[in-house]
Each structure stands twice: as structure tokens, then as C-alpha cells.
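Only one chain is given next, in C-alpha cells, and it is the form predicted on its own.
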Amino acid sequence: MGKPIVITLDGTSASGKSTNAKRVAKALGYSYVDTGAMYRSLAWYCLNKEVDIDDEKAIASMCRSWKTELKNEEGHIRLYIDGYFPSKEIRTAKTSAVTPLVAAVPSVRKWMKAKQRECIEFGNLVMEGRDIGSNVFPDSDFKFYLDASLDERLKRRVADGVNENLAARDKQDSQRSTAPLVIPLGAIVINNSDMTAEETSALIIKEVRTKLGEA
């Protein structure tokens, strides 16, 4: 057997990464990894432990000491903390607000990169995030970058009942010093402003199957 295949889906907020990654993983029978949830989990943990979010050293220390474990639950790989996965807690407005700050800490990104690479122990993956194709699995042959107009992405957030300053988040993600949001080298760029999730995922699946057929 060859090494596991990793399909990377990077992109801006509300560009459809999660929806399409889940659809692609299900269609191909691969495991799905939401790396954003990992950063959200650390943000939630720091809030829960009353860590000063402006103190990078304190955040880094917490990241080194928390007890975590990767588990594959029906094809969805999750990061458990002390045997618990905070599915609802990591989606609150408070956690969302501090996640970019936690994710910008260099040592946190180093820890997350190592942990995310461990996911290949579960086999073929569809992994979505903001630096997967550029930093975590830069050698992947299956790299995609999703984007959409700011207006369209704002509409999607509102439809989900979320009020978020996407322009500010884009700036934070693209300007951080460690593993910033960029289009990975060799990635297929998909602007899905006028596309449905079905159309977007179908395009990705077609490209992957074409490459697998060529291989």
C-alpha cells in the first residue's frame, strides 16, 4: 500500500471549505478533518482556563500542556481534550472572536502542524483549513483553494446566523507572520461565488478522480 492521499482545501472564511470538504470526503470514502476546529478547541480551552488571550507565552504553555487525543468518529477526525470534544462550545461568538489570536501564535501553529500530520494514521484524508496545502501537507498532489466575493461570503454567514467581520478576519489570516493564508503552490483555485455546494464539490471530486486515474 502507498502512503495515504491527502486532499487539501484551503481558503477564506465562508468560502465553503467545511461543506465541500465533508461532501468530498463522503463521496470518496475518505476521513474528514476540520483543522479550524482544532484551533477553536485551544481557544475555548484557554478561555475555560482563564488564560490571558493577549499573552502569547501563556497560550503557548497551555498548548504544550493540555492532554489531547485524535479520534476518528464515523469518518470525522476530532481532537479530544481530556476525553471530551467541545462541539458546541467552540462555535460560540466568544470562542470565534479569540480563535484568530490564538492561531497566530507561532508555537501553536507548530504544535498544530505536527498534530494535523498525525491524522494520516487514519488513512486517506480530506483536510480543510487555511495553511494545509501551503504548510501542513505542501507535497500533496490534490490541493484546492476556495474563495468567493466578500459580499457572497457575508450573505452565507448571515444565513448561518453569524455576524462576523470577514474583511478583518481575512486581513488577520493573510498577514500573520507564521503560515499565513496564501494560495498553495500548484493548487486549483475555485471561486464559487455563483456556484452551489453541489457544483463546487462535484468539480473537486472530478479533478481528484481524474488525477487518480492518471496515476
Ligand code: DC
Given for the second form:
Amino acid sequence: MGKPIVITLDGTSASGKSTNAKRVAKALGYSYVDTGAMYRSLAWYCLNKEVDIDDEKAIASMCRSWKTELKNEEGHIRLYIDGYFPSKEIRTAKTSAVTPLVAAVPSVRKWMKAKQRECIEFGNLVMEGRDIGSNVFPDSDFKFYLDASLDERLKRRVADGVNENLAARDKQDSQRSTAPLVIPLGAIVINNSDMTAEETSALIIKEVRTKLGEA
Ligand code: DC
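Okay, that's the form predicted on its own, but what's the structure of the form predicted in complex with the ligand?
The next block holds the full complex; its first chain is the one shown before.
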């Protein structure tokens, strides 16, 4: 068997990364990895331990010491913490607000990169995030970058019942010094403002199949 294939899906917030990554993974029979959930989990863990979220050293220390394990549950690879996956807790407004701060700590990004690379032990992957094609798997031949207009992305968040300052979050993600959100070299850019999830995922699947010589 050759090296596992990693399809990288990066992009701005609410650009449809999760929806499309799940659809593509299901269609191709690959496992899905939500790397944002890993950063969110560390943020939740730090809040729980009452760590000062402005204290980079304390956050780095939490990341060194937390007990984690990757598990593949029906094609979704999840990071368990002390045997628990905080699926609801990582989506609260409070956790969402502090996650970009945690995600900006260089040693946290180093730890996450190593953990995310470990996921290939589960085989072929669709991995979504902000630095997957640029930093985690820069050698992937299957890189995609999703975007949509700010108006359209705000509409999608509101439809999900989430009220969030997307422009501020994009700024935080794009301007941090370590592994900022960028269009990875060689990535296919898809602006899906006027596209449905069906159309976006179909386009990604078609590109992947063509590259694999399966089209
Ligand atoms: O995709 P998301 O909204 O769950 O991401 C949560 C936060 O984590 C967001 O501020 C971006 C950050 N993140 C990151 O810096 N790198 C990743 N690979 C994934 C997410």
C-alpha cells in the first residue's frame, strides 16, 4: 500500500469547510479530521483549569501535560481528553472566543501539527483547518482553499444560530505570526458564495478523482 492520501481543506470561517470536508470524506471513504475542534478542545481545557488565557506559558504548559488520545469513530477522527470528547463544550461562545488566542501560541501549533500528522495512521484523510495545506501537510497533491463573501458567510452563521464577529476572527487567524491562514501553494481556490454544498463538494471530488486518474 502507498502513502495515505491527505486532502487538505483550508479557508476562512464559515466558508463551508466542515460541511464539504465531511461530504468529500464520505464520498471517497476517507476519514475526516476537524483540526479546529482540536484547538477548541485545548481552549476548553484551559478554561476548565482556570488558566489565564493571556498567559502563553501557562497555555503551553497545559498543552504539554494534557492526556489525549486520537480515536477514529465511524470515519471521524477525534481527540479525546482524559477519555472524553467535549463535543458540545467546544462550540460554546466562550470557548469560540478564546480559541484564536490558544491557536496563536507557537508551541501549541507545534504540538497540534505533530498530532495532526499522526492521523495518517488511520489511512486516507480529508483534513480541514487553516494551515493544513501550508504547514501540516505541505507536500499534499490535493489542496483546496475555500472562501465566500463576508455577507454570505455571515448569513450561513446566522442560519446555524451562531452570532459571531467573522471579520475579527479572520483577522486574528490571518495576522498571527505562526502558521497564519494563507492560500497554500498549489491549492485550488474555490469561492463558493454562489454555490451549494453539493456543487462545492462535487467539484472537489471531481478534481481529486481526476488527479488520481479515476475520472
Ligand atoms: O474551524 P474552527 O472555527 O473550528 O476553528 C476554531 C479556531 O481555531 C479558529 O480561530 C481558527 C483556529 N484554527 C487554526 O488556527 N488552525 C487550524 N488548523 C484550525 C483552526
